[in-house]
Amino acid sequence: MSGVGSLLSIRGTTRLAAVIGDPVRHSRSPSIHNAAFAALGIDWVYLAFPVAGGQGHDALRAMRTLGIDGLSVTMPLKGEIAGAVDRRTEAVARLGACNCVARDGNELVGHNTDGGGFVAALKSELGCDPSGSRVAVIGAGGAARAIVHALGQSGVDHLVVVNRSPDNAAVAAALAPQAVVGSLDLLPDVDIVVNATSIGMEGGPPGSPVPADLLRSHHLVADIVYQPLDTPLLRDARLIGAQTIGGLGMLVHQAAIAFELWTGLAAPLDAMSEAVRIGLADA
């Protein structure tokens, strides 16, 4: 019997992946990945390990020693792990942040799947290829920088980074040759508007990062917030007829990229999405 549908299926041959960070017990990753393993009937299990800042090197040594086949990395370890892996992808080298470690032979390779997950969600869920588009990204934190980098590589025509701190916006804009620092009043002229801040998140700053009168019906409005699934920004956008996508897509697709790096198998996206929806409904 393979898979991880019950404790009885876990045995000496079961392969292990995990998420590390602090805090980490709240992570949605175990439910997402264990649902994927079960859907494909493969002998894997995924756990959460609290690892404090400063212990990233120890975690990688444990990964190597214990034969752990994949790691997801969350705060505060993304920068630390980026500097500790054997090899880094170009995205990790540019961003200075690693959220996924995969094995390549004897090497532990650092990846960043956030930006790729965002672009994949646009393509898979909306049929939207951002190449040639004009995009505004609101925010300049880790997720925003990963999205700016990925959009730059995807061939967008023009990219505006909007942030309260111009200095932080400039750091993010430097990650894509098409990107410049701008302001909210430029939003009516773009095709895609991305909220990459925590505004509208449950427990975060309330409201929308975009005044409703700056939204247009031709916009595709993306919000990386996934709790709640429906945010004030998305509601405002739908009211004027804009196309929208919430943060669930990015969450699932970035996990799917990691899953495929670890297992070499196509990720079961439907099972992964359903696991998140159930988890959020039960929260």
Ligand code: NAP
Contents of the next structure:
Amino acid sequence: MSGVGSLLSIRGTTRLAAVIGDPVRHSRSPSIHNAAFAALGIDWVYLAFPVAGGQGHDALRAMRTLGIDGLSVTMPLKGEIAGAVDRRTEAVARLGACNCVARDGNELVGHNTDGGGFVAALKSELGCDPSGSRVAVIGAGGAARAIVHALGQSGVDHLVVVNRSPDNAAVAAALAPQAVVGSLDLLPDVDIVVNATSIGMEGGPPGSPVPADLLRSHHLVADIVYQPLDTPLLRDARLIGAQTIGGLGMLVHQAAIAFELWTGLAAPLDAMSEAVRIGLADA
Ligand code: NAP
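Show the same protein again, this time as the form predicted in complex with this ligand rather than the form predicted alone.
Up next: the whole complex, starting with the chain shown before.
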């Protein structure tokens, strides 16, 4: 649908979803979700609203008053919204972070779709069910914690959290009963290696979080960095014949879970992936 066509189709019945946070103008969510609405031809639109820290309660009140049907939540509001929703999923309660608000009748329900998005990407893109696997998650920030929690729920056999700051590693490892804090030298023994640090991200620390000699051909290597789509870790892993998955899958699948919570419809994954690829190419 052209830009003008999209605008002309907005009318009194159009339903609204939005992302809130600060900064928010750089967010990829409007292009992903508007592409999904257009692909299914449904009467929805998605906007970005800058909302500063401390104003999360006001934003939820506005969601209720204005009849907004879905909210994505980004920094610095994830913790504040987790405490302000009417009801929260177990993931939100454990993580203290909410990245998606959906309506259930009159209730505003807080979800965290990051970890579920990661696991869904493994399953749908590589046919990999992590249950029974041995996994190393490198990193212990917001994304890593969501992934550790989701992998724990998915029934991994063993999970080691490796992180620069040991205190953060301990917090992340407490989110899954199978998880312990460990070090990089354990990597050769695991099945799945996940980079959930910002190492390799554009503008972040350069290079790979894993020395190449610790990678093995039996590894499935996942890097959740999506800008750039290809990273030094993924290149090293491919060179030795390991299976790889980049951050685009998690980005699209976490958005797809939100889309399905809001609309009740199956998300058009191809259209959403294409919107991200175009956005990244234009960045
Ligand atoms: P965060 O909360 O700031 O956590 C950053 C993590 O990286 C921490 O574990 C931190 O270790 C580690 N780190 C940063 N610089 C480091 C360095 N120089 N050496 C070693 N470790 C370092 O960030 P986040 O929100 O979790 O995001 C992490 C990455 O995931 C970003 O690249 C982000 O774009 C990406 N991400 C992707 C998706 C997706 O859908 N694909 C979703 C969310 C995030 P310390 O604990 O020691 O500080």
